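Here you get one chain, nothing else, as structure tokens; it is the form predicted alone.
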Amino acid sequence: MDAGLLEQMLIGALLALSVYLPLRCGQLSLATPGFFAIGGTVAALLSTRIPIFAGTGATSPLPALLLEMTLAGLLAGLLALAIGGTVLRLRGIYLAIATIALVEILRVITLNLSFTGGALGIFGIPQPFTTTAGYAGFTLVLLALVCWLCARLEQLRLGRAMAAIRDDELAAACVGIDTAQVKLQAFVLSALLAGLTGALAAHFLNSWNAKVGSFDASITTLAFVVFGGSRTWLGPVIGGLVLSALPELLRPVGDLRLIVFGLVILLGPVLFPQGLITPQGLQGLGHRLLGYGQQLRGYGHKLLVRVNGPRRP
């Protein structure tokens, strides 16, 4: 597989996890592309305007990238913290509309700022890795870390509170869960993840402009989660990987690839209403694998008996 395509798939999976975090609370937030664009803009500005981050011009040190990702994530998280208390009072489709408006506001602001390059954006962003394989390896480690944290989150008190709010917010509030605070924490975590992913993507793409954070990107990232499933962290990862790779894999069919891609997104929720990956499906798969393991163990025991003969008393 081409390393560049793999990197795009991994970035798609990270963005899908960013959408997944608010959905764990039942909050349909489409603000991920906005925070993603903020992260990329921060990294592009720092690495092209400040000598400490710029390195030699064509290349930049890896510690500078890590610092840029940290600053980008913190800025996106602070913005989410500032607006989350107000925005998260909305629910359902109204929250989705409000977060889409946020994405468009950020896009228009970036377009009209001179120091961000306007519509042209920022070019010549220094490269911390000399090959796309380096980017893919780094992003793979980052995705594995985020997946581990999401898996741990499901076992922690915060994760259980998020699941309770998703199932019944009124009942969760009645048992003492601060629903507003939990939803705000999920929103901030989503923004932080999108921001640091944007910083990494800016270096990989070598250029950055306001078009990255758009309404189209909001729908695409939501499709990752709907297609893969929103009940467990593995669903968004699979959805992000598959749907990010599909347009490139379908490129040989020409213009028909867009039609096929649209049909996949359309038929996915119809054939799999809860997504490709569900907790029940994973549990059933685990039982099947356990059954196959026991069968193999039985076959191995019979084979040993044939070779060595039955045990004598």
Given for the second form:
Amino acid sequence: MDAGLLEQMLIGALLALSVYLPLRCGQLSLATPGFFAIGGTVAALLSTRIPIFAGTGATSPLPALLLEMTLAGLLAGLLALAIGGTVLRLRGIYLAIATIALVEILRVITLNLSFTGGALGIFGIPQPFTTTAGYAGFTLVLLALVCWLCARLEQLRLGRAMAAIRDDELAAACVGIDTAQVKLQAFVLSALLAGLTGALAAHFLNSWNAKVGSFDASITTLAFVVFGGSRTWLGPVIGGLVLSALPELLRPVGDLRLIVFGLVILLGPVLFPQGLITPQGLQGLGHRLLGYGQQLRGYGHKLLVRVNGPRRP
Amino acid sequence: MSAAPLLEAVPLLQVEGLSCRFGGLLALNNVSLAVRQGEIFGLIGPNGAGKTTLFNVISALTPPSSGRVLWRGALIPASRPDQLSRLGLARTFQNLRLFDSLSVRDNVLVGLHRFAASPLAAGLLGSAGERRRQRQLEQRALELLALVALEDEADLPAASLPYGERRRLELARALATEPQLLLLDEPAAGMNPAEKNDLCGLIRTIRDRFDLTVMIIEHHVPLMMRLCDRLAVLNFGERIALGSPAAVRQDPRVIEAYLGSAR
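Can I get the form predicted together with the partner chain as well, since the one above is the form predicted alone?
Up next: the whole complex, starting with the chain shown before.
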């Protein structure tokens, strides 16, 4: 497989996890591309304007990338913290609209500021990795780490509180959960993840402009989670990987590809209303695999008996 | 006078002149009552009398139009349900509000939220101390489930339980918050007579074991007469009677509310 496509898929999976975090506590936030754009802009500015981040020639040092990702994540997280208290008072579709507005505001600001390069954006962002495979390897490690943290989170107090709020916010408040606080934490974690992913993506794409954080991107990242499922961390990861790859894999069908892509997004929720991956589905799969294993052992035993003859007592 | 009766004289919960108006409907009309420490206090009345509204006002889900609620003789320093929970108030709901997608065990663990606090980083990395605390919490959850005879169902999704077990799970979740006052909104609804009897025993058991004060709404009057130390009767938002079951049973206004006037 093409390493460039793999990298796009991995970034898609990271963004899907960023949408998943607020959605786990029932908050439909579409702000992920906005924080993603901020992260990328931070990295693009730092590595093209400031010598220690830029490195020599076309390559930039790896520690600089890590530092940029940290700063980008922190800035996105701080912005989320600042606006979250207000925005998260809105519920359901109203929160979705407010977060779309946030993405639009950030896009228009980026478009009109001179230091972000206006409509053209920022070019020639230096490369920490010389090959696309290097990017893919680094991103794979990052995704694995984020997945592990999300899986841990689901077992913890915060993860349980998030799921409780999704199921019944009022009952969650009545058992002592500060629901506003938990929703804010999820929103900030989501922004942090989107921000640091943006910093990585800016280097990979080599250029960065306002178009990255658009309404389209909001919908696409949401589709990752709706398609993959929002009950457990694996759903958004699968959704992000598959739906990021699909437009490229469908190139052979030419102009039809957008229609096919649309059909997949349409049929996903129709055939799998809970998303492709659900905890129950995973459990069923586990049981089935266990069953296959036992069946295989049975076959193996029969084979042994046939070769060696029945065992005598 | 000795000191003990004086201490007892401060009720755990006082409701003073509480009114609650929804548009043209006066759901609660100048209701006053006091719940003493350690008693099982019943709230009865015909449908639409304002019983659940009173619970909602006490648990800060509905703001009152006028009047006040006192906790141990002082104004409650909290205005949100989660703050009240930390103060020691827990409740169940008339129309069951469980976390359906979570397991039975996790429902109780959510109830233990307040006691599970730990730095997020330590939790994510799973330090040894953190793992030990986690095991203690799970142990506590299983004890509470055993109390309501649901320990064998711990790993099932809450949504898969039959009705009576869902009621008991909600009770275990409320107990997990370690309340001092427990509000039960029609805990016996939809139960058969045998189950209602068991529930009566269970409520007494938990009251004694956890040193609780219980406020209970229930339509089944004979059950309430047996279970409660004192009863208040609401009708059209007004408190029409208050006292021991025997006294309430003979109150003419109560008889009129339930059976209609003799004339």
